[in-house]
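So this first bit is one chain, no partners, the form predicted on its own, shown in structure tokens.
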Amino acid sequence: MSWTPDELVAFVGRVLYEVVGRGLTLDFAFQRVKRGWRRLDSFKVFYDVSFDAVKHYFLLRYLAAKLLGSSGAKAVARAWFIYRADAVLYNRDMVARYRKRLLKRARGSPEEALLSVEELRGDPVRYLSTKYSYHPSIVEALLSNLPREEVERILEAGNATWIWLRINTLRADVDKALKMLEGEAEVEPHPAIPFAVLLRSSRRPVQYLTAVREFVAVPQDLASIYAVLSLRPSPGDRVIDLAAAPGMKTSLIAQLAEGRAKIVAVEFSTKRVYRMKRLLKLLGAADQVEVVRADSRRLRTRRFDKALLDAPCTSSGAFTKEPATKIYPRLEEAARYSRLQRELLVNALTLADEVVYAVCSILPQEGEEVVAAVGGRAEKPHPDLAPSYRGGVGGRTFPHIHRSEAFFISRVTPS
């Protein structure tokens, strides 16, 4: 082992400080800390521990205060070692020795501190926030729209991490792709979506799987796949994908239309346009997609049969993928995003006969309220989706139902 427990705790404490103190994403915080660290053969363990500590931050902060008398970043990292190390680290003897050392200064037993969480039950927001490690504003938002029992199931399931792979039939058929994957990993096919598989286990990180390196399979969350399935792209369709970067959904549109749809992908950022063109080429979809740099709020062009609008949003539903979202959900930005989303959707309805509107958000301000505000007819676009918060204006994906991110998806047609 090329590192010590003290180094691991110090590193994770620094990452936590960057995420909590500066509001950075996990990956950005990790790379920032890594640059100033001594060189190690592999930082994978440090990343895995950092991910787990950020994911469980609110519970660990509570336990650190109870057990160690501090809720600072390094104390939280020590609490991680006491409570979570067995779930992530393989060297159980090292874990046991270091935990024993940490507990010499503890104010009580780890079991007593953990049981004390139940004393918070009288305050549902604080209790659920602490037990499942979510910012209180996420808990409040969910409790405002769903029964407490379902909210608790969402929060519990949201602490799992799922990696869905979309088999890219523009590069290989499903059978060939499955054989490639099964040589290096264990996958579970989706019961209703033949080109979607859940990665159960793998001999190597997902990005190094042969099928992924050859773009025969690509990581894509199931909620994102449902957004494109809701569009029902078919051969001969004229489809416009608005605010389209990075292009993953655009390539799935081309795949579902069997390479025989007229697809225009619109993106405002020059850098993102360049990256999208490169990704579409790697995925085998470049010849089927015209990429246009334009502002999707103001674009004027010929009319299309269908439009996909996966709008910019708070990303408050991304907590299964980005654990820092649980600490800084930025729900206060919902009003600004809501205005932008309405502008985008209003223009989309002038461009296409039907629009699939999607956001990775748990908030009705970015979902149900947006489609209600623009007029037109809004409906749940796919039978697998859970009901929306209000009426039948759309559907939602949730981690406890779909093993995915939390999305709102609606099909909107002009009035």
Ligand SMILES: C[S@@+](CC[C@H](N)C(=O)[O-])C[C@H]1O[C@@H](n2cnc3c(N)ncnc32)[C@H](O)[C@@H]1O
The other form holds:
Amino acid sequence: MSWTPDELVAFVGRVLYEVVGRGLTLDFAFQRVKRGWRRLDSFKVFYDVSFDAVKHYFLLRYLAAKLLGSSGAKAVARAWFIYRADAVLYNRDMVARYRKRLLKRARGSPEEALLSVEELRGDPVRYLSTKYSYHPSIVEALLSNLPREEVERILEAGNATWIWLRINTLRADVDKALKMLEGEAEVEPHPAIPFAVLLRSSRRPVQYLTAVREFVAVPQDLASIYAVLSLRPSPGDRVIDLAAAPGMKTSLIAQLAEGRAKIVAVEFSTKRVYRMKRLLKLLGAADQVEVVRADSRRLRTRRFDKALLDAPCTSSGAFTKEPATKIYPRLEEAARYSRLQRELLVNALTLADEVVYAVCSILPQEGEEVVAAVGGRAEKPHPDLAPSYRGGVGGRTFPHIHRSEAFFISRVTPS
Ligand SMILES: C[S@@+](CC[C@H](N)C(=O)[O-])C[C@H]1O[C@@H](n2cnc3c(N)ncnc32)[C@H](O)[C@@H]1O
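Coords for the form predicted in complex with the ligand, given the form predicted on its own:
Starting with the chain above, the whole complex follows.
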């Protein structure tokens, strides 16, 4: 082993400080701390532990305060070691020895501290926020829209990480892709979506799988796949994707239309336009897509059969992928996003006969309320989706039902 547990705990304490103190995403925080660190053969363990510590931050902070008398980043990193090291590190002897050392300074037993979480039950927001490690505002938002038992199931399932792979049939057929994956990973096919598989285990990080490096399989969350399935792209369709970069959904539209749709992909950010052009080429979709840099709020162009509006949003539904959103959900930005989403959707309805509107958000302000405000006819676009918070105006995906991120998806037609 090329690192010591002291060093691991110090590293994770720094990452937590960057995420909690400076509001960085996990990857930014990790890279920042790594840059100032001595060289290691591999930082993989440090990354996995940082990810796990950020994911369980609120519970660990509570336990650190109870057990170690401090809720600072370093104490939280120590609490990670006491409670979570067994689940992530392989070297059992080292874990047991270091844990014992940490517990010498403890104010009680770790089991008692953990049990004391149950004493918070009378305050549902604090209890669920601590037990499952979510910012209280996420718990509050969910509790004001769903029954408590369901909220608890969402929060619990949201602590798992689901990696879905989309077989990119523009590059290879499903059988060939599955053969490529076979030697390196164990996958579970989706029961109803033939080109989607869940990565159960893998001998290497997902981005290093041969099928992924060759763009035969691409990591894409099931919620995103449902957004595109809701559009029902078919050969001959004229489709416009109004918030398109980096082009993951655009390329799935091209795939589902079997390479025979006319697709225009619009993106506001110049930098992201370049990124999208590169990615579409790698995915084998570039010659079917016309890429345009424009503001989709004001775009005037010919009419399309279908539009996809995968709108910019708080990303508050992305907690299964980005654990920092559990600490800083930025829900206070919902009002600004909601205005932008309405403007985008109003214009989208002038451009196409039907619009699929999708957002990675748990908030009705970015979902149900947006489609209700624009005056079109809004409906649930796919039978697999769970009911929306407000009846038939759309549907939702959830981690406890779909093993996916939390999205709102609706089909809106001009009235
Ligand atoms: C949720 S992301 C889209 C992800 C993309 N659909 C995919 O699946 O790869 C939203 C995108 O909308 C872009 N955007 C924001 N405001 C826009 C506007 N007014 N017009 C066009 N694009 C905009 C953002 O730059 C961002 O790339």
